[in-house]
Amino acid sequence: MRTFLTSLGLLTAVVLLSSCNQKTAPPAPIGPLPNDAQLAWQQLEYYGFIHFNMNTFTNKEWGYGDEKPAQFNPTALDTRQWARIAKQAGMKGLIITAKHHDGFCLWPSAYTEHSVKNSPWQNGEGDIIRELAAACKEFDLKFGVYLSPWDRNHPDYGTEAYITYYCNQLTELLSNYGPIFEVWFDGANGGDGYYGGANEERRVDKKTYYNWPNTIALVRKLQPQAMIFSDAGPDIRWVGNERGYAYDATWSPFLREEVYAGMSNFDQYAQGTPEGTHWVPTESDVSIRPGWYYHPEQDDQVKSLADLTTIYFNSVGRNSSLLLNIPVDTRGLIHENDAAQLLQLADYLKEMYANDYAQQAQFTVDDKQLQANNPLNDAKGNTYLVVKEATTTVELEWNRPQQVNTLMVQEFLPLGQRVVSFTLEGNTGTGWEALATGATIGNKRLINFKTSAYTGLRLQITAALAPPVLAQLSVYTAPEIEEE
C-alpha cells in the first residue's frame, strides 16, 4: 500500500488489484472534479429548510407583496427549538427564507421598511436571522440563507436600481451573521405583484437581469466558503423537481454554462451528463408537508415515515443531498406533528446504520481476495480501491447467513465520477439471483433489495467511463416499516 498527495491535497491510500503486493501511482482523474468546499458540502448529505415568513401569517404559499408588517407577529418564536429538533433529527444545518417573493425581511434591513423592524414582534426590535444564526452555532449546525431574487413589494423591481438593492441586502446577510454554508437563489422570478402599489406584471430577462456573475462574485468575496445554489449552480444545482427525488442516473458533471435560473427547459439538463463541463452536484428539496409554508389545515398531512425514508433513499441514496423543508407555524415553533416525524426518521436511520455487515465479510474483487481491513471497509473516507478494467466485480461472502437488505457504495470523488451502470446479486445458499440494477453511484448509492439471509452479495460494475475508483462499500439492514 502506498500513500501520496493528490492534486487536491488529500492524503490517500491506494490498492492495485492486479497484484495485492504491487505498488502503483494513482489513476489519472477524469472529467470535472469537485473543489474542497464541494467535497466538504457533500459530506453533509442532509439538512433542513425553514420556510417561515409573512406567508405563515397570511396562509399563502406566495405573497403578493401588499402585506403589512403588522401582520407578522409570532406568539412564541423560539429558534433554539428549531435548531434542537434539527440536531436531534440528524440534520447538519438549516437554511432560512430570509426574504421570500413578497419582499418581507426577517432581519431589520436598512434598505426597506418592509421588515420585522416595523412589526409588532418584539416591538420591532427583533432579528430572526441573528437569533437563528446563534441557535445554529449553539447546536453545532451549519447556517444558510435564502434570499429571493424576485420581490413583489419593491417599487424598483425590474430596473437596475433593484439589483443594487438586492446586492445591498445580500451584503447585510453575508456580513453580519457569521459563517454561511449555503446561499440559496430561487429560480422563480418575475410576474404580477404589488411593486410599491403599482399592481402590475413585470417580466425580466432571467438570464441577464440579475447580473449573476457580479452577484456570485459578491458572495465569494463576503463568504468564500459558502456554497451557492441555483438551477445553474455554480456550486450546487436544483435536482429538477420538488419531490426530493434524484434520478437513477444522477451525474455531478453538468453543462453549467448552458443553464440559468428559471429557464423553461431545465428538465433536459437536470440529470447532468458525463460530458459535463463543471462539477455541480444536485440538491433534492422537498417539504415534509404538501406546502412549503405552514397551513393549519395540513397538520394531519405530514409525510409518513415510509414517505420520508423513500425520499432519503432517492436523494442521499442517489448521489444527491436532501434539503427537507420544515414549515414553522404561527407560534414560531416547529409543529409537534412535524417534529415527531423528523425524529422517527432519525431513529430509523440510526438503527439502519448501527451495524455494517460488510465489516464481517470476506471481500473478493475480480477473483482476488482483499485483506480484512481494506479500503472498501476501513471507513476512513480518504482511501480507495483501484482496479484495471472499466468493468469489475466486488463480492462479499459471510461464514454464516446475514439478514440484510441494503448495500451502500461510494466512489472516490476527487478522481471524478466514473460508474455508468451496475447490477447487484445475492446468494441465499442456492445460487446467485438478481436483486437490483442501477446507473450512477457518485457520492453515495443506497441499493435496497428484498430482506433475506444472504451468504453473499455481488456488485458488478457493468460500465464505467474509466476503471472505477471505489471508496467505501457497506451492508445494512434497514428496519421494516409497518403500514400506517
The other form holds:
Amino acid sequence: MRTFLTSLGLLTAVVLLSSCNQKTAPPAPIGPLPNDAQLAWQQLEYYGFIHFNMNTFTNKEWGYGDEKPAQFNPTALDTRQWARIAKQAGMKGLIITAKHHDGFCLWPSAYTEHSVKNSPWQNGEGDIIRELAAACKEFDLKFGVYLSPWDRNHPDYGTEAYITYYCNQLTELLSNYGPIFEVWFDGANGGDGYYGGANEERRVDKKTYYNWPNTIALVRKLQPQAMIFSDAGPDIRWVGNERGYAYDATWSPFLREEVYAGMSNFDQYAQGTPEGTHWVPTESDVSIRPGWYYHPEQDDQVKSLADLTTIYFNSVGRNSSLLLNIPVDTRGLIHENDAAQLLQLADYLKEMYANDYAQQAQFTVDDKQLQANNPLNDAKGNTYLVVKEATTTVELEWNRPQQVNTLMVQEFLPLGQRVVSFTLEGNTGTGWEALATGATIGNKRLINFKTSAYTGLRLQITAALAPPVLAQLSVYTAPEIEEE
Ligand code: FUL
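Can you swap the form predicted alone for the form predicted together with ligand FUL?
After this comes the whole thing, all chains and molecules, with the earlier chain placed first.
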C-alpha cells in the first residue's frame, strides 16, 4: 500500500491509495515547479517589514531627498525590542528599509555621506543594519533588506553612474551582515526629487534602466539562498495591492518574462495564471497602520484584531505569504499599540492552531476509507495523497459533532499547483449544506465557514489541471472576535 519516493529534491513522498502490493509511480509534475529555496521560503508564511528611516523623523511617507542626516536622531533605539516582539508575534523574519526613496542609509555606506555616519545618533558611530542583523540572529529570526532602487538624494540618479552606486550599496549590504533571506526591490521609482540639488524631475525606463539581470546576478553571487522580491520576481512577486489580500485564484505560476518592476498594467498579471512560465509565488505586503512610516497621529489607527485576522486569512490562507509592516517610532521602538495588536494576533492564531479536529475524523476519499497513515493528516508536508481523477472528494466524519469553522488544505507543491476550484459542504446532522466555494489552493488555503456542530465536512475538488495532489488537511475552530 505504501511507496516511498526519494527522488523529489528536498522532499520524500509517501503515496497512498495505490492498489495492493503495487508500486505506484509518483504523479508526473505539471507546470513550472518551485526550487528548493522557494519551497523553504513557502514554510515561513508570516514575517515582518520594518519601515524606519528618515521619514520617521520628518513625519512623511516619501522624503524628497533634501533631508539632512542631522534630522535622524532616535532617542531610545532598540533593535532587540523589535526582534523580541516579532518573535513573540510569531513572525519568522524581519525586512528593513535600509534605504528608502529619499536615499538616507541606515548603515555607514562608504559610497555616500547621506547616512547614519553623519547623524547625531550614536555620534555617527552607529549601524542599524548591523544591530538589527545581530538582534535577528539572537532571536532566531531571518533577516532581509529593502534597498530602494529610486534615490531622490543621489546626484547621479538617472545615469549609468547611479547603477554602479546602487550595486556597490547592494554589495555592502549583502557582504557585511551575514545571511540575508530576502532582498526587496520596490517598483516605485522615478519622478521629482532633490538629486544633489538639481531639484528636477527624472524619469527612467523602468524596464531597462536598472539592468535587473545584472543586479539579480550580483545577489545570486553574494547570497545564493536569498529570495529576490519585486513585481517581476524572479523568486517572489508582489501580490498587486497593499491591503494584504491575495486573490481567490492565486497562481504561483506566473508570466515572468512579460512583467517588469513598476509596470503600469501589473494588475493584469498579479493573480498569476495556470499558463505561467515560472514559479513565482506571491507575497502580500501591508502595514499595521494606514502609513508605512510612523506618524504620531496614527497611534490610534493600528489595525484591529478583526482586520489582522482577515488579512491573515486572505494572505497566508490564499496561497501567499504575509509581510506585515511595523512602523518603528521616533524613539526607535515599536509603539505599545502596535505591539499589543501583534501579540493579539499571535494569541488568536495559537488558539486556532492548538486543536486539529481532523485528527479525530474518519477520512473517506472518493468512497474509499483511509486507514492508518493518512497522509493528509500526519502533520508532515512531505507526504501526499494520490487520486486518479481531476475531480475528487475528501470527506471527514466524526463520531460526535464538532464545533468548528475553518478548514485548512495544502497542495504538494513539488509536483506543481493544480487545483482550479473547490466546494465545501458541511453536515450538522440534517444533511449536507453548502458552506463555501473557492478557486485555488496552492501552498495553503484557509476556508472560513459558519461555526456550528458538524458531524461531517466534505471538500470537493471540482476542477483541476491534473489529478490533485493534496498534502495536508486540517480543521480548526477560529476564536470568535469580540468587538473592540
Ligand atoms: C511602496 C513604497 O513606495 C512605499 O513607500 C513602501 O515602501 C511600500 C512597501 O512600497 O512601493
